[in-house]
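In structure tokens, one chain follows: the form predicted on its own.
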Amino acid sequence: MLEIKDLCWSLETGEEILKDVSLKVPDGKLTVVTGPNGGGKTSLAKLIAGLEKPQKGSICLDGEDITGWDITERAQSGIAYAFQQPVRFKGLNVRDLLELAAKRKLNEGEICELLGRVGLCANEYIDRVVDASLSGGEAKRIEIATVLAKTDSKVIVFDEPEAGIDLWSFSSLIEAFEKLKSDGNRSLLIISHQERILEISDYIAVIAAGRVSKFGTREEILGGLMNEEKAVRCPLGKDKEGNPNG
């Protein structure tokens, strides 16, 4: 289990982004972290991955304090992270990257399956170099495929995986998440606003103004979130165009 206790993190300017955040990510479940923009969701993901260090609090994996570990140590311990803005690797092609992630040679069928999960044709991408020639959406999907290739991961963190993904590929991505979820041996933590991702979650955490404002099962949280969104879109006493009604 991944457990976050009283986590605080501020920008170099002193602005507080996360304020005493505590959260448990259950084993073998899909937990979605959502909330308004600027609430601290991506900052939390970076702290879990080891890209940033907290000023206070702790991060524990299976009871072991990993707060002081760097990103490499965390990856070796079983934490996989998909960046919101994918990293480019000049000189590496897609096959190389997938095999590095899997830590072994992959046959054509395995590569085809991994790329197919994120809506890419292996014949077109297997030898593509992972550099600036790829569009943002292509790079995003390839990065997610590398995360899926890491079969020894205990916790997989996806930071807004839907960004730059077209509708057809997004459907493939949902299927990939559902398959990972059905495996039951890895915890998924997804930063997302997407209703379809929220709908397949087991747990939902809402972060607003740097704090966890809500946490519970999908059944406990999702309905209230949807009602709040509707209220924002169509305030009481007004129609959808903002004109007074009734």
Contents of the next structure:
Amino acid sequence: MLEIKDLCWSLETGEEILKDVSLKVPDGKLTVVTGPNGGGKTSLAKLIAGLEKPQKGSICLDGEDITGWDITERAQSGIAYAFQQPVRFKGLNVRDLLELAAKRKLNEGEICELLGRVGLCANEYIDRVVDASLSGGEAKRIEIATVLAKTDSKVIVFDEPEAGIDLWSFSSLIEAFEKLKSDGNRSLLIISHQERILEISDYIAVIAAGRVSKFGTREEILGGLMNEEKAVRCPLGKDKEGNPNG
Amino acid sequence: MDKTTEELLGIVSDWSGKFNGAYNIRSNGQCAGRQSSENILIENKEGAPGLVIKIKPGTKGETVYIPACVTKGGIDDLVYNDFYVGEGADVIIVAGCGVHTDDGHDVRHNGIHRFILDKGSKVLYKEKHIGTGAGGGAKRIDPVTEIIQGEDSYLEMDTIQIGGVDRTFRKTSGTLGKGAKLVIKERILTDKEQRAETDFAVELNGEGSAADIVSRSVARGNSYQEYHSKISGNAKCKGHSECDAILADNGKVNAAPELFAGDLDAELIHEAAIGKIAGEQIIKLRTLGLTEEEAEKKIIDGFLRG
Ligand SMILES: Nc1ncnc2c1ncn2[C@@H]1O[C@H](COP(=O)(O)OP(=O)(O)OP(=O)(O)O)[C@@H](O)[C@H]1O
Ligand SMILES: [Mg+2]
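Target state, the form predicted together with the partner chain; input state, the form predicted on its own:
Zooming out: every chain and molecule, the one shown earlier first.
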């Protein structure tokens, strides 16, 4: 279980991006973080993975305070993070990245299985360099497959996994998330604006203007919205200035 | 052959106790083994140290190996090797050079290779360089490559300096006829006080000729690298050169690309990028559990391999 308490993060300029964010992400459940663009979702993911350090508050993994740990220590202790914007490498290919994530050599069958989970055909991609020649959707799916290859993870954060992904691959992705969830032993946190991902969630947190503006079970949050006669497609919560949307 | 030569041969060529097909092994300035094949004839060059290698027209699928090693300090080995590739041939040429010194004396190999490609021939030329051995002696490799390409011929030069070479001056020139294509992939790693200088000059003289030069280098320690390239487009042609360098520690790189367009239909492009490893690449690998040092190593190894 991942537990975030009173997290505050400001830029060097003093601009506050996250303000007293608290969130519990229980094992075996899928928690979706949604909310308007610029609300602070990716910033939260970066704080969880250790890419940024908070000025205040704490992050605990299975009861242990990991707030002071660096990126590598967090990754080694079981935190995985699929970036919103995949990183490109001149020279590392798909196999390299998957094997680095898995910490061992993988055979063709294993690579095929991993790529299949994100709807990619292994034969075409196994030796592809993960550089700027990949399309946005391809790079995104490889990024997700890399995180799936990291089998020691206790917490996985996916940052907008749906972005740029076609309908067919998206179905495989939903299956992959459901499978991760049914394994039961890790916390899943998916940042998403996608209805189908919201539909398979257990909990939903809405982050807007740097704060958790809503948190509850899927029924509570989605039901509440229906009552407000707002379609799910319409952004949930508030924009950066804290004004309600719509 | 001494043990060091055997080890170096294993690193710079596909040597595993023997070669299949045509080969010539040069060790400390002497011939340590030679074999011609039915289609590839290897002979001594007249009037100068080195070889003349004649590849018969139409030869397909054969590989010729001509590695050279210098394993004793105090040797300055100069060799001229000329390759005549017959019309329509399609072959692989594996050169490769290892220099070793541990007796405090300098060691140098200076290989001057000329390639004359007849119409429609195709060559993959692989060259790997390494320096080994302790002691204060400088390890130097100074290759000169001259390429003359006839109509519709194709040459790909894959050249890599994997490490341990204190000084290198690499000079490569090409003259391309109608429809000829030249692809060069160069990789250079320097460390400590090493220096590497590379110089390309390509003349695109024939209509429809094309050259693609990609040089990737990593300069770490206190090392210094210089890159010069000049592509001259003298006809309707395409030329592309790219110099991509990663700096680490106190490494320094000077890249000076040059393009000359002497024809209205010459299309020439140069790209150069020098900088340290992108921070986000290290961060991504760290999120997979690698330490910063491990991440850097993976990124550099991949960059130089790719
Ligand atoms: N390093 C930074 N420098 C400047 N501004 C930043 C930085 N990091 C985040 N921000 C700002 O913080 C706010 C929150 O950004 P964040 O990326 O967390 O939003 P988000 O909720 O993920 O948005 P989206 O849905 O568009 O992905 C934005 O206004 C963004 O511009
Ligand atoms: Mg975001």
